[in-house]
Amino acid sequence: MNTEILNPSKETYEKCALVIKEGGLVAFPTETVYGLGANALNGAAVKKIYEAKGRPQDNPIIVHVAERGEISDYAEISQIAKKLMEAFMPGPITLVLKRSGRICPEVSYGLDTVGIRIPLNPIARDFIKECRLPIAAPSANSSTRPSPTEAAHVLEDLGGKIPYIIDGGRCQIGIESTVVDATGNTPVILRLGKITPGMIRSVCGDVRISFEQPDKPASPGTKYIHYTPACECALIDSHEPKFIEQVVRAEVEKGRKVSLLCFSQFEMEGASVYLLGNDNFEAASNLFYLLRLAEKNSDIIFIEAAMGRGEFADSLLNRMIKSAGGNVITEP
């Protein structure tokens, strides 16, 4: 199969919607990362997502719709969900709700819940509107790889496996949506993202955070390895320049190809340095992009930890630790 990258247009949406309606797959941009879409009402189509990504079938898939009014067609909306929908949808938030019978069970691995979100990206919403179907869409990458934030990343991982990629340029946020279980009286954050616990607390008055890895996870990103580059990776939990240089230099002296993703410019002979940005928001937007760039010529990648320990810093640090496979280096 030849994979084409298409510019967004009415003609593109019509062409790609036809693929979805016929049970095929299409990759499309959102404000968080690129998604790999299929008809969420068609179990055979959703199975193709798992096959294309090499994704474990007990890892649930988020469903995307274009309008708030569509959510009640596919799930039961709690009072907490209504508040969160009003405050944050469309946007980078996914609500886990009781699933109706219309959404195929393959989306949720047999659970009675489903994660639903409305992307903020207008290309995504226009495409979904043209499909006139709910779209099941995890990130459009091979399982365990860094999430794709450009059409070229999707092509790297899924070229030859899908017919079309809608090119929306770089994703603005760069990390996946916040996932919130809204089935009970208190919202429970299952995955951190751009919408922080404090933002949710300001709407609902209370919030819990759960990072458990159940046998049947209700959210993607809570059970399996995610976001890892094709080479060794480690997080340096320090902002002390001398310590960071010491860690990097030790690997350079072993003759290894070393890359450093950091917030400040370092001059280190024998190492490639990539700037994450001036703050955590820029770093989140750049993290997966830079991991894919650095892995092409590295034996090991070091990542400087998120700046500070604010709520969004925690979201970014979560992705950094997962990218490093839990390999964290701290000062002695």
Second form
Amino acid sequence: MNTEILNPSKETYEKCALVIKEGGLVAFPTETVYGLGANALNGAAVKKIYEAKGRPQDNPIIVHVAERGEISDYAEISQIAKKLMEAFMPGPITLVLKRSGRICPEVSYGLDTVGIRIPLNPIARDFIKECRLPIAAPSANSSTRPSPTEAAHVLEDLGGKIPYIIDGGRCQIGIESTVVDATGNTPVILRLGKITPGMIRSVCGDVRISFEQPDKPASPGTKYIHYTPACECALIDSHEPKFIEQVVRAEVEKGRKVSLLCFSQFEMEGASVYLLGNDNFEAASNLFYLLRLAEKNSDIIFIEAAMGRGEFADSLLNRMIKSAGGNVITEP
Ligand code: TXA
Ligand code: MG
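Swap state to the form predicted together with threonylcarbamoyladenylate from the form predicted on its own:
Once more the chain from above appears, this time first in line as the rest of the complex follows.
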């Protein structure tokens, strides 16, 4: 199959909506990362997503809709969900709700819940509106690869497997949506993102976080099989220039090709230095892009840890630790 990259236009949306209606796959931009979409009412179409990505079938897929009013067609809206919808949708948040209605079981095998998201990106919403269907879409990368933040990344991973990629340029946020279980009386964050625990608490009065602790990066690891570049990768949990330099230098001296993703312009002979950005938001929007750039010319990539701790810093740190496969270097 030939994969075409299309500029967003009415004609593109019509062409791509036809593919979706016929049970095919289309990749499209969102404000977080690119998604790989299929008709969420069609089990055979959703199965193609798992095949194209090489994704384990017990990992549920998020359903994307264009308007808040559509959510009640597919899920039960709890009191908590109502508040979160009003505050943050459309936006980079996914609500896990009790499923009702017609979403096919392949979207969340074995679960009685479904994750629902309304993207903020107008290209995503116009495309979904044109489909007149709920769109099941995980990130449009091969399973375990860094999430795609440009059309070229999707082509790299899924070229030949899907007919169309809608090109929306670089994704603004660059890390995936915050996933919140809104089925109970207290919202529970299942994945950190742009919408932070503090933002959710300010709307709901309370919040819990349910996953590995982002501020205890020491555990190395087998359970981290997300977002990894094609070469070795490690997180440097320090902002001390001398220490960072020492870590990088040691690898350069072994004759290895070394890249450093960092927050300040280091002069580092023998290593390639990439600027993550001036703050954590810029760094998030550049992280996966830079990993995919640096891996092409590196034996090892070092990432300088997010600045500070708490709130959005933890969201960014979570992706950095996973990209590093749990390899975290701290000052002695
Ligand atoms: O920003 C995003 O969320 C992107 C864009 C394309 O919307 N999508 C994305 O999808 O990151 P994916 O498949 O890479 O991640 C979906 C996450 C997984 O961690 C999955 O376990 C969780 O959402 N999830 C989805 N449905 C769920 C459910 N019913 N219960 C619990 N977790 C769920
Ligand atoms: Mg993903």
